[in-house]
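Single chain ahead, by itself, as structure tokens, in the form predicted on its own.
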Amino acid sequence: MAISNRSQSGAIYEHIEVKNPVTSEIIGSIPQTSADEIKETIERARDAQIGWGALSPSERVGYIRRWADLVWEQQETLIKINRRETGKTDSGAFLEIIVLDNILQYYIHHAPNFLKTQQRRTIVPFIQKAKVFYKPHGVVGVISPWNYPYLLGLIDLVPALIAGNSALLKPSEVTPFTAEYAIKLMHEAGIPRDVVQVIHGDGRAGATLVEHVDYIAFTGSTATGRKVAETAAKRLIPYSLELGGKDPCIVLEDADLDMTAAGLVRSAFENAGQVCISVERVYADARIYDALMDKLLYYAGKYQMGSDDGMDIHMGSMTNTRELERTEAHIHDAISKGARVVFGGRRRPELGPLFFEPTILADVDHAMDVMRQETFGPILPVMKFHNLEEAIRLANDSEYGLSASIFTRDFKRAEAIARRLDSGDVSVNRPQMVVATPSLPSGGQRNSGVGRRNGKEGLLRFTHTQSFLTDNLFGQQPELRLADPFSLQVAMVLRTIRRYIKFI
């Protein structure tokens, strides 16, 4: 909730309290930033980037590895405060801190020979000589959401930085403490105050932050998504976007059923069901149906719900009431067309306002809006298909593309599968692993984003080429003529021996 207050010289300023989902309890506030405060701040990251960018790869990375280290010797001052400010488990707090940092160490070891200078060939071999130097874009912009708000937060933010661009990163106005702390610890590794900046706010920050960074990664919503894309076209600057999913799971006839009913299990009420690569929707072999539907209930009965700590707690509260709202329209309307609840459905208030309960919806279909809207919420839908053929069709019915999964033993088969899926990764028998996998990029097609985050073409979107030839001018004379004979001639040989032999 926005408050605006008076300060001493008269000027009024808003500020945005911050509340635990778990007690309500109002844990802090912090000030919208203004339009005027967020135009110095780029100008002063616009500056400081100059020297950071100046740097090599190497020591940028040395910056990063001693920020990661005390990120991991106070892991559990961040667990506790990521878990004050979203409701999730200790194990769901921990599980961004070990992500990430695989990521990191993942950088930090080859981040310096992606951003190396590459040799290129030329048309004239030996005359000619050509390099591609990678620059930073200069002042990068990261607007983050409240789900996952160190991993999520970081995961741009990194490899913006590595790269040589300063960054502003506009955490959640639900979650902004997880980030402060983590910016914190960035400048007491050493990296510059005015390299990595923190703003704060609402809508209105993040659309400013749009209006003069010279790169934007956002990841939130794809309505606002949308709009940050916009932006970012009339301004003629690069952009990323992670937004919305529908992740679809295709269980074969051959799958290890107590494995696939765990892995469902545990991927789809991950942060109760607040992940945008959750496994949404299941299409199950008619001819395995039923087992799995019996091996679903029977883990799912063994799936601790709560606010305790340790890592025996499977899941917490979820963040928002909006998307407890949007989980309990979902399964109503799904009931009204003939679904049936076979596990969960209901809200615990006995544990916190905004506690549901881990649920399974039977004798679904793509009439529902469970199997076609993003939930965002702890409902697992699972619908029977009679040929393979309907079960990929089904899969790729939806607005959306992010992230797919199969379980089956035929790892040639799944990836036959795999490559009829318009998504934008696909995991056999293990969901949401690709973005957990630094060395392979993860994200969208179609309304779930644009542009990949980890891997080599993660670290590369935040940079530009620049191509850098020579020519020695060997046996040339002064000539006006674009194709002088000399030079027609040269072209003719080299065509005919590029008939044979690779040059370029």
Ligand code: NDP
Given for the second form:
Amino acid sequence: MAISNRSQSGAIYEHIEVKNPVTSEIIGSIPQTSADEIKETIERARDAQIGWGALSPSERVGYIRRWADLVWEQQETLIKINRRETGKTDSGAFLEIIVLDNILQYYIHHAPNFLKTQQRRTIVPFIQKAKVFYKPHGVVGVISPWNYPYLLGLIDLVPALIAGNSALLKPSEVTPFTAEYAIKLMHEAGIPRDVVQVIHGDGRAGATLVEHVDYIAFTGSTATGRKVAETAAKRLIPYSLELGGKDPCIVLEDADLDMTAAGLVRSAFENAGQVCISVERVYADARIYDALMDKLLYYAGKYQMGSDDGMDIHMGSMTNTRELERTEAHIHDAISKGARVVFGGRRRPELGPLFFEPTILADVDHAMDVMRQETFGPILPVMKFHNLEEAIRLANDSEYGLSASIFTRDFKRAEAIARRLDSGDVSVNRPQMVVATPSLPSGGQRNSGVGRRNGKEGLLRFTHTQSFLTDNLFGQQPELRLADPFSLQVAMVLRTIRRYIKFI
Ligand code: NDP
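Compare with the form predicted on its own: the form predicted in complex with the named molecule:
Expanding to the full complex; the earlier chain stays at the top.
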């Protein structure tokens, strides 16, 4: 939370106080970067980008490799910092490191190739030659949320750097210390200070950043994403938006119900449900609905909640009161419209002020907020379907389109269903796996966002193309007409040949 103070000289300065959500204690404070400081930081980044952009992609990747190794060595510290500001579990904080490390290794191996100058064909073979260069935008701003402060702070920033941009990270004011530490390690790995910097502050700092950078990579809510897009559109700068979701999961009648139930519990309650790609709606075939509910209750009963260390604690605290209250509001709304809480549904103050039980709802329908609005809390609502058309219609009946999943043994059928789902990705029998698969682009459609992260696409968005063409003038005469008779004849002959042979 931003706090204003007055210094001895009378000047007003602001700092951010950061709370541990499990204990409510203030764990530290950090100065808020003022608008003037942000502009100066961007100017320094602009100067530093010239030298950084002049390095080869392999040289830049070398720095990222050193940084990745340093993070790996310092993972315990990083996990501790992350857990103190989010209240998440040991395994949750470690997951952020391992998922990002996979993405780093992917780019370390592939990015130099993706960024290589491409040769393209021309319309006049042998005489003209053409190339495409991938050039950095300049200064990239990255704005990230609090739910995965390490993974989501760095997942866009790293490819932006590899592509030759300098970058500024504005983490959520709720979780600034994880980002601060990750960037400190980047400097220790040798990346010049002004090439990668952190700025701190609330939404105002984010808005200032969007006003001055050359590209903005935003992760957060749809409402804020829309504001970011409006400013970017006014300035005509490119951007990517990774926004909210209401991810559906379809369970077909042939699914392995133990694997399905355990997978759903994991995917709905991981990080206390504060995951953009958590399963937020389940549509189960009516023939296996009761059996699936029994299995869900069984696996939810084994799900461990708490703040202790160790990989056997499955779910920690929620991070913000706002999300906790929205979770409760969705449950109350659902109950008032006929839903039943079949598991959980209560706060657990004895564990900490923001602990909330993993909750399973039955008898839900699309009149309820819990099936339509993003919850960002540990709720798993399960609804019956009677035929596949109905399941697909319900899954697509949403303003969002981030990620979706299917449980089945029949992959051909799953592929046919996936092609009809309006989402950025679909995974079968393993929800949330696409974002952890570095070669696959991930991102949303509709209100879930614009653009893709990861894969070749996620790297090349941080570049613009420059086309380059040479003409050796072979056999040509000085000519003022746009086309002389001989060239026209050649063009006609080439056209006839091109009808049958692929030239370009
Ligand atoms: P917010 O949109 O509230 O905030 C996201 C970031 O934007 C924060 O750093 C925030 O700063 C900053 N911000 C706030 N106002 C502005 C503004 N006007 N201009 C620029 N930046 C601004 O989202 P949350 O932090 O609450 O994150 C939760 C949301 O993020 C959920 O909707 C979730 O679905 C989505 N999300 C999407 C993901 C994806 O990959 N698609 C992944 C994870 C989350 P501050 O926090 O300091 O106010």
